[in-house]
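Below, in structure tokens: the form predicted on its own, a single chain.
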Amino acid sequence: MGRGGAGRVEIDRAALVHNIREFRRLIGRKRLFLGVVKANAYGHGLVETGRIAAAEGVDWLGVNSAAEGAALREAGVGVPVLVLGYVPLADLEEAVERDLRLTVYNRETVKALASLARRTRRTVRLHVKVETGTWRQGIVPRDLAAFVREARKSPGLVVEGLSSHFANIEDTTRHDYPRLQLDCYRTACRDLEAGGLSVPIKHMSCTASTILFPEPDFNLARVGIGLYGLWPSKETYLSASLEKREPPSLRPVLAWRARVAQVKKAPAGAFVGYGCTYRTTRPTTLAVVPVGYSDGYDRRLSNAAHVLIKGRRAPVRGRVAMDFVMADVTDIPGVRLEDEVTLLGADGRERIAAEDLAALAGTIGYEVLARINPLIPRVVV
């Protein structure tokens, strides 16, 4: 059962699918497009948004753990699919029964694998994560062939892609430390080439990348927050404007909506939620709305943000509680029970972005869309 006091969360197709068909021109028809779907698709529903981007003809998607890439196998989502992040070694099992694709960097995983293809069988194909400077996940540069050669052993697995990720390319204008990255990376299949341990796909990309660096040597490209209609950063979209390159249109792809749940006049001085940290100078008409910090509706939001009613804004008044947040619609005529309520995106002429949410938590608008809990209903409208 979902969060029905939560409200929806509602997925706009038309607009999914225009960011998608987008980034295809960017990408262009010779390369693969894996569209990143992990966490559950950046808050906007893992099989929902799947679903979708495999019908638009997203050629793989990308999946943080063995257990979204189940729940798309389950879903009829029959596409390639590829584990961004760790699988625990017990759960290895269950990702070669789905077919997914593995990322691997650690030779204990690897001798895990070796052992399962050979009980069972199957092909199980791999992506070597090279470290290029992020520090993260990932295997260094001098230990990469030794560690391919290895892998290559073992009757089942197969080594098909070798993968990177950039560390700063989102926030800066100034990519020297990218091109330093990529490098990295040119040189480490360079050497793999020369050792006769050639891997067929080649990726390194992100949303940023697709844009700023059409690189024609790579022959698949990542696309995670530009798939749902936002900008990595300003500085990716200054980035695009002063290197001249055609920025592409993107449409925000999700807006959050819930129900008055009461509609209550205060007087003027009342003290209005926990900690008395907003108090009415003025008597006030306040709308409480069932949507709370645990349903994802950030707590650094209190006395700051606005909801739309009726295509107008009400500030938020008082702080975000767990399950609540009441707003002023002092100013607002007409305001019922069960009227709708827009915590993130568009009602009428006014829209409430992502971005503007995390400007005023401290954030990024992608935890904004992640943290929205996934027992709320996904919509596709």
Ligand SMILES: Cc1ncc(COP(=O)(O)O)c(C=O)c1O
Contents of the next structure:
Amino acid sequence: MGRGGAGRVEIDRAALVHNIREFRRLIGRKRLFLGVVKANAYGHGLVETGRIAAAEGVDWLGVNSAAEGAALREAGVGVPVLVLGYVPLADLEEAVERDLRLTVYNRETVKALASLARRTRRTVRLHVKVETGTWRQGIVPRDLAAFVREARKSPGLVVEGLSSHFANIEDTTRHDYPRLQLDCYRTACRDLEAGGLSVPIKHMSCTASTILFPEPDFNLARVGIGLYGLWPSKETYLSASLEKREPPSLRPVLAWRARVAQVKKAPAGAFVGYGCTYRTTRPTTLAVVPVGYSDGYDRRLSNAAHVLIKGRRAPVRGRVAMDFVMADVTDIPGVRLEDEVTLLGADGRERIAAEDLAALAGTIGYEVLARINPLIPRVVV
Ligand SMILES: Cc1ncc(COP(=O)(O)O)c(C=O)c1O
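Starting from the form predicted on its own above, please write out the structure of the form predicted together with the named molecule.
The complete assembly is shown below, putting the previous chain first.
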């Protein structure tokens, strides 16, 4: 049973495999390819996506939380899993039991892990995050050597990786800020090495930098949005074209489909939906679609987006409600109860892209995908 009529999210296996191959081509065989599957694999289904990625040669998976890592393990996914987010001290034990690698940037976390490693006689692999200018997680470079030294002193703790993250690579075609961050990261690596504290796995890349900065000194790339067939931004696409890099060909992986819950005829002059924000100008046939903002269909798409029915565009009329949206099918003859509705993805020659909905809702494709309610069934097709 799904979430009422909120339909299903289809994962196009062939498209996902295609995107994986495109990024493998960019990353090469000598570097590790980490597929970022946090946020329910950007809405695509953590387990479904994780299994396909691991089977198709993605070396590592990246999650946000210990719970996501545990779900992958429960599903039998055995590849190395790196937790990119914050693991509360109370959840560290589960993370260690599940053999998850952890991104660390707090002394308290390292201390707790040291005592867990001693008690459980397990090896815990750490990836220390360096602050290079994003001012999110990370240890400032001047404290890095002491942090790494302390972690390495504890039996059972292995400092396996050194990571950082770009702040401003997707939003612009000017890349001086990421270049500054790169310099900062490289200096931090060199300083550590000079102090006899070299760390084997270095990683800073996301989708945009994997395409734009094929830096030879990183040995792992963390690819998220590109796996799912989206460009991080128009600016990234433009930058790749300007720099004459052969852009990867990316194929969107996700389609969101539901079924018509009612077909009804409204007279000219009828108000549609909450707030009476739309008034019909002619006798109008409406398809009621049982999907709303609680499913992740953004309320800002009210009176703005289209859905696809019978391969044709039907405009959304009135406000998107918590569980319903109405579409105008007056110009699409023969629409019946339970006909298929495509909210996102292709139907025939028409397609609604995540970027289209993002532009209408004033956000980015990442958010449109990541907010599709995880309770809606994911089906691999
Ligand atoms: C730490 C980290 N690495 C990698 C990624 C992947 O970024 P992208 O989806 O742009 O490839 C993310 C995504 O937000 C991230 O937070």
